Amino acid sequence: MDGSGKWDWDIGKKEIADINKWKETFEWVEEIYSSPDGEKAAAVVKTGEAEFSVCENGTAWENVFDKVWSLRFAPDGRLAGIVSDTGEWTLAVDGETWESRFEFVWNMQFSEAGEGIIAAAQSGRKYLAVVNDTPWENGFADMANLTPSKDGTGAAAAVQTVPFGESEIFKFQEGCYSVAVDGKTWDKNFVNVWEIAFSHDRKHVAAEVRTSLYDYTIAVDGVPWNQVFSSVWKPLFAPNDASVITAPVRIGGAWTLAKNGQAIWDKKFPQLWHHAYSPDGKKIAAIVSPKFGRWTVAVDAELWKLTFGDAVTDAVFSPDGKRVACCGKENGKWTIAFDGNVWGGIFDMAWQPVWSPDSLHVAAKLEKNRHYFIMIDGLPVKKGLEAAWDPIFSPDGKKILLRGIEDGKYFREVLPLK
């Protein structure tokens, strides 16, 4: 549960913070961030000579730092940022720093519900993950694609397990990379390891791997599929069955979707990636190129008739799994599409659409001429904002929460759906 049922859903607008006053109080104010419930606004601020902190609803944290960056609210409402404290790097959460300290910290991430906070860190010329202030016991010469577990209690990453020099080509080809799960590596090494996925029950991990210079496949808990391909994209576990792993794969110069190593779609495309499961796991959607230079969405291999020339991004299923919405770009302009239909109006930028719990409505944040809009079902409900955040539907689907900045003032507003 996301906890939104406990938020204030009374109809009306509430001014939370006057950002103009912040700019008068501090030497400078960086980008504004909004809490999920809309009750808090925060930003990195300069409080003195070479001193930085975080302003939250007009009040700065008591602690000051050499540097603060990557400030964000977690899904559970906690405010976290990466900070340099007297030359050492760590995380600060709601103003309090973690106990662990490192030479550098980056790539802060949250688990789906926000209870877990992870980051990549460097210590003693080794790279490692830090999960909820607990660093991995083992460090590695190289680390990438840090991925939190669904429950936020652990993490996995692609790591270098065998040292090699620039001239040691044959040693590299034998495989010098693997996956570390909670700091412990798989038994098998690969030429390369890329994107990683946890199963929803946290018991299994899958990753894109290269088994030779020319062969790619998916490895699950260190065991590669029996089949190899000319390329693969990120794997996913079915949400209702951790024994089912799917991934886009390239066969004979074209792309399709494979399950546990075997192609399951009877169609192939010039490109297929960013696949996603419906909440119940019964359907799969993917962004595909039906022909060179055109992009669309395929659901269980069935293509939308609508296509875009520049890009399709952020495809998302409705809660009931019957509908899909996405962002589409044509001739340099963005819009929102759903079920193969497109909203009226074009914009300079669009963000991932948001479905109502009853799957009847879709809303999105868009930007045009440096002003932000919130639209529901293709109609604007807020426009001309100086800043805005993704709209959020109430759990009963009867209201929507808007968060934005208007005339220099940050507000939250709850509107009824007609």
Second form
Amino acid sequence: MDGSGKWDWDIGKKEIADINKWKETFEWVEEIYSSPDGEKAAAVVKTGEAEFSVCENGTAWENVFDKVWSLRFAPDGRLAGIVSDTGEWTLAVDGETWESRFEFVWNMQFSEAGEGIIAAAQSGRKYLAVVNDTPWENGFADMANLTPSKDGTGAAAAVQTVPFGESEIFKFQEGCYSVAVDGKTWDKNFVNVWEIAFSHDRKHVAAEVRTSLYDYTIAVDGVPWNQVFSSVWKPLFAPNDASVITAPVRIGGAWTLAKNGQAIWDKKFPQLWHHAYSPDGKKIAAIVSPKFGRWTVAVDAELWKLTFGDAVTDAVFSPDGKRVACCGKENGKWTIAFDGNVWGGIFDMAWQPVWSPDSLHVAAKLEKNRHYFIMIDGLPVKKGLEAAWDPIFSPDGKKILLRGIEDGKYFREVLPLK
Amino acid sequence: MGEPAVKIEESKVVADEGLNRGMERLTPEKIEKVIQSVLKSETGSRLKVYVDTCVHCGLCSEACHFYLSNEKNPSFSPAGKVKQTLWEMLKQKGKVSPEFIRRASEIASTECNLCRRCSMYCPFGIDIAYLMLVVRRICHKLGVTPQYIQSTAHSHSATMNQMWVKEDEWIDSLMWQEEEAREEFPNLRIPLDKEGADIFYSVIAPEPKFRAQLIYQAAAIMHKAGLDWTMPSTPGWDNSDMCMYTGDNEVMGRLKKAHFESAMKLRVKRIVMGECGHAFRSVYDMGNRWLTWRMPPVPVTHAIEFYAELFKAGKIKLAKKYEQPVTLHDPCNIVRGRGLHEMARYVVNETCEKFIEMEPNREHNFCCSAGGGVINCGPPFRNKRVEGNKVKAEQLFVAKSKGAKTVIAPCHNCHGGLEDIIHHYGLGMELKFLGDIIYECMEK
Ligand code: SF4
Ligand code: SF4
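Shown: the form predicted on its own; wanted: the form predicted in complex with the partner chain:
What follows is the whole complex; the chain from before opens it.
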């Protein structure tokens, strides 16, 4: 992770905050959030009658608000939340509110490395995005699927471009939606626009669209593929080549992966979604259902032998692109799987696994009976926590940072990998 | 109660833009092509077995409220509806007229509630509802669907909810209900996007739009029971699904993906859903399976099961019981679809002083005639729907004459349907959700 080299990687445990004390100080304390480096814990707290603030490591922000919600740490460590400040909505970042104010703000998101903070906003019944405190110049009658660019300097969303009455079904079917990129709409309208993806260089945008009630395809910078399908799921740009766009597509009742409109996998599946590129862009993994009611991972169309009955989620490539890990659920219980193998032990919940920088180890947060575990390669390194956050490997891959709450105390702990 | 058959003839010509304009755009070639393609590539042995097995015995007729309420007019019998639609399409190998398609769409969408009562009366268990869904699918692909429900399907596709509720309006409704509820329960929260909560509470879009008090009541119940729960702030919160009923299976799948993935993203243990029947059918049977999840990837608990669980565990204490005598309407989708009828009775008996059964009941109940998307076809078909359910009015009347003053209907569509029936037939009964009763009677 960017910036993690500067964190404190000395082996040992640090108690950062006594959450029990917070509960004595404030009338109420909402969910606790942990900064990526583990040095801070924060929560929305009630400071007085209809008065809320944010407590960070035991100290409340100076500013108080009518309401604070959606409090989260950005990947770069800033703490942001949506606040209502004397009836106007905005964001507060590290205690300071943005200048731009709206009738409502929601759907706060961060770019991958956290330098971009975006949110959806509404004023005067116009919907728009706010990117790093700069609102789009134009607002729209409606907006959905807000998506930040990779570098956090822009955003795109599905927007309504043509007014229509709810009962005007034929007008709707002519296409009243498009994509707005940084507030500017594509020339072409569609019946629907759903999930959106930016290219890694931020110059291009692709989206799932429906061009009639029956024809689905991918539009890239406003131009739909020549081919239509009976359905599609979210497209992605290849990390190193913005001219390559891939998406799951449904042909003749089964799913496969298409590149620029043409199927590139020679197999079809009852389901295929959440495809992901390896960091070097050379491989593609996806979650697939090889037969009704079974789920697995396919890498370049090759299936793992291991399948799950309930669900497979959160597939993630290792940094070297050679390995994949995911969460799998069978008979109501979750576990972690990697490269077609499965960890022993079953859990009530699993979080997306995390790869070490050298791609040799995989770690994850899991939960059983309300106790949280941190496991590495299937073995617990921490058990019985009251709360925990995803573990993070040090940049040299020799240590791991754990963040959790034990006996009401929030801590960070760096352990050496054996 | 007039002359229903005549009224229905009249309603046949009621203008519906979806049906009329849709029909105008059809050509015989298009009709044939679409019918052939749906029959060939989307229906399998199930359809063939049903069609080949039916011996036209008519035993299913007595099951259908439309047939019984329309003076046993055979065109309203279950097999009669198939005869006027799918059988003819099969017989003619898809060579049917645009007018035929218009009428087929009207029959499948407004004269059948997909309630599955008839399949219990068929010696072969033929699922007429499934056959009517095939007709709706064909009509969807031909673009001939009643206007109001088509508009609802559009709303689903554009907003991921049934009622064009915008993203900020949804959150605003929740915050508003939370604020109101804090007057009564000072520390109450409607926790948004709480990762790792036990319960993800999901509702249908009419709740934030028209029946926000139901969200208030659910929050009060969660609060008093001390539960760890959450609601999502972004789309995926609506569990309803009219696309399942228009035959737009692709959007049905998209809706269920959004719903389950928003629950999985929050790492909740289960979804508890409000008192809705059709949504249960969508999340527990049709939508999840279209996506090839055999069972919901996050377990789904219907409100009835949830309330029963709370009472069994003693998590909700009552200050009093509901005094007025009540009767219970069994919603088709959670009774024939899931067998929750005894649990519903348990909750009614826990909360009400006097319970009077409606006859017939449990899995033999009569549909409210709103289900299956029929009420969503809107005002043009309202009279046909209400007059096509005289038997329900009679059932209610008998329960009333035994003393029932309140009808409990633990389903949104049933509420809409029964409200119209109670009004139209002048029954003067009060309608409640189970949540209304629990909230009214619980210790606050
Ligand atoms: S309304 Fe119910 S009983 Fe009548 S035909 Fe349809 S599914 Fe059968
Ligand atoms: S009861 Fe069954 S076999 Fe007889 S007419 Fe009805 S659907 Fe056909």
